[in-house]
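Let's start with one chain on its own, the form predicted alone, as structure tokens.
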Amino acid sequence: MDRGSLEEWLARMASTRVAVVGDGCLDIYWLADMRLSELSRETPHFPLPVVEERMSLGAGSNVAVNASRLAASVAMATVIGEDWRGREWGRLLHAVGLSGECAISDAAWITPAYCKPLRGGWSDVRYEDPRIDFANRRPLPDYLAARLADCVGALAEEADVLIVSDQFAFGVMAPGVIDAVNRSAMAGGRCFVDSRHRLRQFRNAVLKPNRLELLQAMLPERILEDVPAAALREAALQLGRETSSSVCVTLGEDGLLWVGQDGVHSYPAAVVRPPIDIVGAGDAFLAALAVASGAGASRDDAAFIATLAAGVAVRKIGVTGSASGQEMLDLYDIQAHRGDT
């Protein structure tokens, strides 16, 4: 794709209407300056003196943020809890200009969060402690699933494209909500699905697993193996046949594999030099792929735009990455200068 074509598609994408259904989540970073730590008097530990706190929208809500940087309108349907994380989530949603009209708040639900303590000291080295996660441990109650399914149906009727971001084992994509998505896809709506645990339940969509998610869905007994490309291709083909869907498998620096009715196609990744941070790259890819397709882009053009978006996201260190149209144009120029396009 030349630069003029990229600019044209980005302009068309800016008039696209997008609906996102999935898990609302917070990504939280706590930066601790260990130079300030003093041995606790109560325990034999040095505490983490937090000097900076950063919060951003994560999981499905980060997909919505990415889509909003490219599309004319974005509506998100989800369920969040009536807890401090839910309040922060709503504040951040408002801050980025997204509507919370279809975000159902209920005390029976927990607002998920990934909390990441980062230690700094005298050197430039930063050390990340194990994450502190908030997540639900039981299915979405039926009455909330019914309300969310109604929201999905209403939003899908008005949107050019529906995006599903299904991240948690006990997330908002309950069976009734998945049925609402499948009804929209069966009726001819464009639907793009990223699901860690329920890939095989979606129909007539574009499924976007990464390598690990594809293996979990189709070859769980080989999850620890170095599975050859031919086996990955066959797994994607089988998933596509089983779900009447196209399958777009992201492979990191190896690009992506697309299995559709017209065969198997491979696309390279955007060339990005270290340092990189992959947090949010999949969300940026999914949003750009869906918005471009909703604007009418071909598979080849949508895949190219999506790989650029992921390339922008991985260059953002220590934050949940996202990509704007201008940032994609900038990366395109860098690659063209290197001869990588």
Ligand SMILES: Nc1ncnc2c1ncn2[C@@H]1O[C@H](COP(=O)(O)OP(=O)(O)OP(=O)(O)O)[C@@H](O)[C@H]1O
Contents of the next structure:
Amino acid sequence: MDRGSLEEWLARMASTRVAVVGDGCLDIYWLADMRLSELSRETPHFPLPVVEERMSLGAGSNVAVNASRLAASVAMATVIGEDWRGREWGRLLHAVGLSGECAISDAAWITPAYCKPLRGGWSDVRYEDPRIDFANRRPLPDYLAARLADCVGALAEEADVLIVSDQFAFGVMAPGVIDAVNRSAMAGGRCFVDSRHRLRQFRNAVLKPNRLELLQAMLPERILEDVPAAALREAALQLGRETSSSVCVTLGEDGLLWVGQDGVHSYPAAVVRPPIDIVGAGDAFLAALAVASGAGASRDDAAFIATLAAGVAVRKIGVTGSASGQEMLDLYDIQAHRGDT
Ligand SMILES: Nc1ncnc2c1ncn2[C@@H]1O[C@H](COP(=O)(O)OP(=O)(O)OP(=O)(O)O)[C@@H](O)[C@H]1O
Ligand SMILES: [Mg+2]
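To test you: the structure above is the form predicted alone. What is the structure of the form predicted together with the ligand?
Next comes the full complex, and the chain you just saw is listed first.
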């Protein structure tokens, strides 16, 4: 793609309306300065004295954040709990300018969170303690699934593209919510799906598994290392046939494999020199792919734009990466200068 075309697509993407349905989550970092720790008098432990707290939107809400950096408007449909994490989640959503009108808050649900305690001391070494997770342990109640399904129907009608981000085993993508997504895709809506546990339940969409998710869905009995490229391709073809969908398998630094009605296509990843940090690559990729397609980009152009966005994200060290249009143009220029594009 030449630079002018990229600029044109980014401008069109900037007037795109996006709906995201999926799991909300709060990512929390607690940085403890162990130089301040004193042996507890009650228990034989050194407590973690927290000196810094950082919170950000995770799971589906991070996909929404990524989309909001490229699109005109993003509405997030989800269910969160009436708990402190839900309140922080809503505050962050508001702060980044996302619409939370379809974020249903209910006491029967809990707001998922990943809390990561990090210890620092005299040296530069950071030690990460086991994560503390808040997650739901039972299915979404039917009345909440029905309300969320109604929201999906309404949002999808208004939006140029619908993104599904389905991360948790007990998440918000209940059968009735998936039906609402499938109805919208059936009616001709563009729909992009990232689903860790329920890939095979979606229809008429673009499914975006990574290698592991594809294999877990299609060949759960195989050991990952044991799967040749031809079997991976066959698994993607079978998933596509079964779901009447296109399948876009992301392969980390090896780019992606796209299996559609017109065959199998490979696209390379952006060439990014170390140091890299892959956290956030998948979300940046999915958001850019969906927004570009929502703006009318062809598969080739959307795949290029998505790999560029993911390339920007992996260059961001120590944070969940995301990409703006300007950052994508900058990476494009770096690659063009090196002769990589
Ligand atoms: N090392 C890398 N260099 C350049 N691009 C990368 C690299 N790793 C990932 N990417 C880009 O990010 C895309 C998505 O990566 P990956 O296949 O790891 O997705 P994922 O497993 O869904 O990610 P996540 O762990 O964030 O959910 C790739 O298709 C590629 O374009
Ligand atoms: Mg992923």
